[in-house]
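First, one chain by itself in structure tokens, the form predicted alone.
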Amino acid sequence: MIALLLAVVLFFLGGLLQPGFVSVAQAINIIRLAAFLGIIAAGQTLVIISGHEGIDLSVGAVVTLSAILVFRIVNGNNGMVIPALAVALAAGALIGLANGIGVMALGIPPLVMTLGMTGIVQGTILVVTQGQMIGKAAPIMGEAISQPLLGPLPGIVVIWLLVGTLMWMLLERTGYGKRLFAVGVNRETARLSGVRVPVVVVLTYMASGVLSAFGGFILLGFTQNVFLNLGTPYLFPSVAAVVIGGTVLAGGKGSYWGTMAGALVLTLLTSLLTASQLPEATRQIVLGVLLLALLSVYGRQRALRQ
């Protein structure tokens, strides 16, 4: 709620940066730049959840990865795009699974474990690339995403809305949600109590993966082309934004509302920044020192750890 209200007090402070910011257009705007970043940082939410210091480090990664495995094998063609959608979400749930493993069955701190993968998977890129992006997005891709299709609402809102209402569900309405937040509360005392802890930690760092995949999926949609970094802006702000939305670093606590509305609070930040006009080092600097006085804040919550 403290960052939905956050998000409302920075639209309105771009009327006063910007004449005509404060329109429904405007608002429809922020919203479908912020659902990008929202459904990319759904994965890193139920990592976070999952606690023992676990952070996705890898989602830029699988991001670039799923993006240019889809415009690869579409190549243009309408009738590739839900075959090249299944191949890229295979991909980021066997990166996921990689990553669960190497942390649960090999004792890999997180952090450690999924930057280590995240060289792996750039490697690859380069190595089966060379550089060169070969194929073409499907234009279907782009309609859906951009066209209207709740009113004014364009493709990529109901998207994210639908992202979010089955997010809701799995935490709050399934047996996997309630032992998430008992592993990230206490590890030693969900084994206790009969949770899998092993099972839930590799499942959560695989519907990481395949978050990250279809969110490369839908950026695909969006840009219409790809490159070797295309992920990687979105790597730290997934992590913020799960923050922001008042999820506990050290797990067991959180919802991916509150993701959904630190999103938003990212993109008025950064969107009144560029409104003001301001020298991008200046952006930067301003924007980073925002961002940690946020942290700062959601910092001082209570541990749910022994």
Given for the second form:
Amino acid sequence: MIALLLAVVLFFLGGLLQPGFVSVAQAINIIRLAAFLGIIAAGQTLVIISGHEGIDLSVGAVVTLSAILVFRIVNGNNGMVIPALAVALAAGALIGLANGIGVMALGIPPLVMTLGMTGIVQGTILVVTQGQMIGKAAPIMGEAISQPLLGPLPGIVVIWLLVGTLMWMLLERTGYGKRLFAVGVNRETARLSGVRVPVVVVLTYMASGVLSAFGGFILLGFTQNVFLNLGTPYLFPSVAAVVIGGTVLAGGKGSYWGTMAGALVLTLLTSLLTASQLPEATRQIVLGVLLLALLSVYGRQRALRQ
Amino acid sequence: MQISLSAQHVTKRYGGVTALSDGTLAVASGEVVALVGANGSGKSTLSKIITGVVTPDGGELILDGQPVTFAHPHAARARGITAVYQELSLIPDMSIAENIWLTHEPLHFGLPVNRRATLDRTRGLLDQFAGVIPVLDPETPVKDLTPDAKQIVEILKTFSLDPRFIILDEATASLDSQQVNRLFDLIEQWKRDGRAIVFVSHRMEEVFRIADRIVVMRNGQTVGDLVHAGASEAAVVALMTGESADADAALAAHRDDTHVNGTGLAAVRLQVRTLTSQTLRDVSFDVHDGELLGLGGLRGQGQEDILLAVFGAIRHGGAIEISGRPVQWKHPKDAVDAGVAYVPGDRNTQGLLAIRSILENLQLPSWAKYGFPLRTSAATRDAGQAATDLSIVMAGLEAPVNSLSGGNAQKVVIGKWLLRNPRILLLNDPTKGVDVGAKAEIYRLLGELRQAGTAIVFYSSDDAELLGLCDRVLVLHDGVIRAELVRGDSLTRSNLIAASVGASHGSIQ
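Given the form predicted alone above, I would also like to look at the protein as it appears in the form predicted together with the partner chain.
Every component of the complex follows; first up is the chain already shown.
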């Protein structure tokens, strides 16, 4: 709620700093840009809710891998989009499965496990492709994402709203969602209440892999091209969007609506700074300071509520 | 050693809630004053004001005849005022010795004494509880200790400060009767030293054994200050509750209907044969439909392992049969699916999801029955019914469970299993640190479940409960069933205590 309010305030603040910023077209543009981050941060939301220092640092690598897989398999052919998507999602699920098993069965801290997985995935990509990106995005992908689908809303925004609704269903209207929150708050209570904690956690990392892979697929439709670091810039914003959205880093509390608002706030901040014509280095510093300020305000609010 | 301390008409508000409207308490050297009251009556707030943890809004603290204000617990500690709290303050990864001497490491000419001397001093302190806890190495990390040993380390940590004034806040809740006896011997010694002691407890029997005076609180006010000799237990409980219905009456009422439910004819619901675990050796017993089987003995003799093994939550050997059918459970989920429920011993770390709603806590084991997408209105209706049946006092089902008082939180832990109509209910000291009103509710509930045919296995650290509620009591010592005491025959206080300390079958009358 607070994050959403902040997004609206920032938007109109943009209007003050930049005449012409406040317009329907600009709003849709911001939402469209935020959608990529929002979809990639969906899995991150689940993993962070699962608690016990849960975090998925492999989302960037999975985004890249998924985009490259689709790029190759589709090779400009509309008919191959669905099979390519299936392969990409399966690859994401497999990587998530490996993360989940590493965390639960081998007891590797999530930060270490998923960071290691990033290295493995990126290394594998390099070895297999030799740095040569062969393939082509299918025309239908670009159209589905960019063309207006519902009134003025482009396909990507509709897809994001769909993801948001499904995520809400998953968290609030399924047994898995209820168990995930329980696992995030107190694993011993969950176990002694009949919850199979390892199953819930492994499924969560798998879901994160699948959602990141879907994010890679969508991103390819937008960029129409792939490169080795395609997903990397989304990694840390995906964590920041979750936290700005009010999900507790310690786990057990949060929502995907919050993450969506967090993605909007981050995208707006970046856009405003880009429009400000400050030098790149200054922009980076200002963004860092603003993020710190935002996150510390959130930390304080939680302390007050408890 | 001399001290006199009094709190006069102390008040404290948190936001719109008045925690303490008139807290008055006076204690002097060589005196034990019991501070009693239901959960939420203001005992803890008053204790925290005296020890400088909380700053009062009004009223006066008078120490040795002079008004004082403590800005910080250190200020109170510097004047010799300390407390042992129920919520443990120990650091899990540090050793017993490090925990005890934290912030006041033994010094010699201003320099820390060597490690060996510190360890010797720690052993000296631990020796005060020799015989009632296992021999402990002072370098053992606190996280490896049983709850009772942790509580004792907590007491010793406070005592190592050589305080003039000690508040024991529910410090006996995790202790068994032998450990309580030893603590009471120490308290008598402290009295002779000229220290002043405030003893906060829900256990009336202990209060009447140790206290010189009894101060009663209700709704944030001191409502009575009774001299022990002239006070009856009924009078104290009446002051606490503000009405005459009390826990003992509930116990007595329950006792009457135990005879209605003879176990001789009922079918065997749970059969356990040669159960073994890290602490258990060859434990065998049966529980019948509608029977309330008690587990007694000193703390940590394997009672918890029996409950956890039956619930499939720990590795174990031996055979378990439910209604004649052998079962091999690898996970509590298997037990839950078969209609077994377990109320754990520590509700905060094992029973509750602190920041989640009362609704989600009640429904945690049961979501599967609400389909996909979850029929949340049905789940809310069922949880609301359970909350009403248990008379849980709450702002609403959506309120976080950690907004509840201890007794109401415990009702939630029990309530989540009632929603599943368990056929076997396992309880691990369910009334620990719970106020008299909630205790009475829990006793009533156990009676209803028995009438409905639920087989109940009930561990309690409170001998009075075992004697008052159970059809049979198995007394454990060192992982072995030392005695089986049957109501109307061998179930007496003296037999229970004799078997607890490991007396053999022959000596039990």
